[in-house]
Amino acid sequence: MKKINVAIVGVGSFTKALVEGVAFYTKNPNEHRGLMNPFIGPYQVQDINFVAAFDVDERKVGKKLHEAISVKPNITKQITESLTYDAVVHRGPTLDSVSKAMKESFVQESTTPATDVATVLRESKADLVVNLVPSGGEQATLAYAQAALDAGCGFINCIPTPLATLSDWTQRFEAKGLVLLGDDIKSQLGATMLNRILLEFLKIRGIRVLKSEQENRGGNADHFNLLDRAASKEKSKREALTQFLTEDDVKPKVNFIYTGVPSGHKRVTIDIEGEMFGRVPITIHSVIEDEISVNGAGVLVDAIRVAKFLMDSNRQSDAWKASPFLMKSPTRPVSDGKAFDLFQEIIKVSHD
């Protein structure tokens, strides 16, 4: 079976969960529990192969990928022991990928000169580049996207920085027979998804929304980064929540809180208040506790496989059909039900 060669930008806790998740399903090839789609086209999770990685932290640069994923400050629940890879973590360009506070706390920036990203991608024979730089890294995202274009690689933008939603970028990738997927990867079952489903259901049932607040608490590097770089993340979440609300409804609030306790664990509370028949109050209080990086990796394995399948079948222009199911800020926002149907349409074609 042909492998999907993947290069990863940002070797943080999310990458750790992704690499270990691929190892789990490789070691257990008949295990399909926990997967949204065991097959996408001919590809299973174990067909994902990591060929290169990029980071700016001196503790990771120069190490093999399977070694670097367990280096501090990475912290998330271990799924299983990683497979071994020849892939090396190269020194990527810093640009705006790391805030000043992150440099002083979580990141020990390498003094090694940045590598030529496009050259590494070509030499490693990467099919796809997965962008996992910290939220707010707009210049870095654009630089890596351009390098992917130059090297002939598809690109999956997992952070809120607008990219796939910009038509000129999508057209540039499609013109080269490549797929651009984005923006801002969803969790397999995340708080924004649950919040959105609840709000959509309330509107279907004729209930006016008076309050919608979502509080995200966690202790990993991403939560710390969002203390002063949360604008793009908040915008992405708010836009995902407001599609079904009217001008008569309150606008959702989204807050990020860094607990100061190192942990990949996240706790999110959702509080919704509304008015039902006769303007009688109704209240919903929901709580989700999860491993944030593992939750996201469960979606990324589908994004990687569908991107490669669309390129294999010369259907790059159908990437917009996959994005709403996988991303918080897709090219064309649709309801969750429609997003599922569109994704299944791609899967159905892949099984014909």
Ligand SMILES: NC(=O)c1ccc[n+]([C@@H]2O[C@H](COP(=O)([O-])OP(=O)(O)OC[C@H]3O[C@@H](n4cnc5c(N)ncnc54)[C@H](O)[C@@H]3O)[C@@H](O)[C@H]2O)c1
The other form holds:
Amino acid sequence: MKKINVAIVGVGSFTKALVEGVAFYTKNPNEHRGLMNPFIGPYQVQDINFVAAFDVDERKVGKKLHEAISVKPNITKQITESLTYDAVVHRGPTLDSVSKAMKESFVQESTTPATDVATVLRESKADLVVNLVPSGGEQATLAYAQAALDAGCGFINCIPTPLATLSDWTQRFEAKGLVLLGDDIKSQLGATMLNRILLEFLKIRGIRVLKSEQENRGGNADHFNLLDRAASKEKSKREALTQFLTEDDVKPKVNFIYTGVPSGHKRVTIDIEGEMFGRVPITIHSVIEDEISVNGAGVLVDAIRVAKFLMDSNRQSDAWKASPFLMKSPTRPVSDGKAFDLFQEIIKVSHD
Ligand SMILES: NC(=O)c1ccc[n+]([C@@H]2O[C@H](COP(=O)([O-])OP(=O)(O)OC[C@H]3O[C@@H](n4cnc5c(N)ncnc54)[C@H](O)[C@@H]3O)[C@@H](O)[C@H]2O)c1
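Next up, the form predicted in complex with the ligand. The previous block was the form predicted alone.
The complete assembly is shown below, putting the previous chain first.
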């Protein structure tokens, strides 16, 4: 079976969960529990292979990928011991991806000069680049995307910083026979999704929304980063929530709270108040407790496989059909039910 060669940008907690998740399904090839789609086209999770990685932190640069995922400040519940890889973490260009606060706390910037990303991608025979730099790294995201284009790799933008939703990037990838998926990867079962389903349901049932507040509490590096770089994340989440609301409803609120206690565990509360029949009040209180990086990795394994499968079968222009199921800010937003149908349609074609 052909493998999917993946280059990772940003060897943080999310990457740790992804690499260990691939190890879990490789060690247990008949285990399909926990997967949204065991097969995407011909690909299973164990067909994902890591061939290159980039980071800027001196504790990670120069290490093998399977060693770098477990150094501080990465923190997430271990799924299983990683497989071993020859892929070494290269020093990527920092540009704007590390805020001043992050430099003083979570990221210890390496003094090694930045490598030429496109050259590493070509030499490692990467099919796809997965962007997992901290939220807010706009120049860094554009630079890695350009390197992917130059090297002939598809690109998956997992972070809220816009790329696929910028006007011409999707076409630029398509024109080279490549796929761009983005922006801002969904969780397998996340707060935005539950908040959105509840709001959509309220609208279908004729209920006016008077309050919708989502509070995200966590203690990993990304939560810290969001203290001063939450703008694109909040925008991405808010836009995902407002699709079904009318002018008569309030605008949903989204807050991030950094607990200061190192943990990959996240606790989200969603409080909704509305008015039902006869303008009588109704309230909904929901809580999600999850391991944030694992929750995202469960979706990224689908994004990687569908991107490669669309490129294999020359269906780059169908990337928009995959995005709404996978991304919080897709190029063409649709309802969650429609997003599922579009994704399944792509998978069905794969078996023809
Ligand atoms: N469920 C989820 O965890 C989830 C969901 C949606 C989006 N995201 C996004 O995924 C991204 C990664 O999340 P995380 O928890 O792994 O964050 P993290 O802070 O643990 O990891 C980010 C890594 O990127 C590295 N980095 C910084 N600048 C870089 C550069 N220019 N080039 C290469 N590497 C660089 C850092 O050193 C760090 O190792 C964030 O932007 C987050 O918003 C995560």
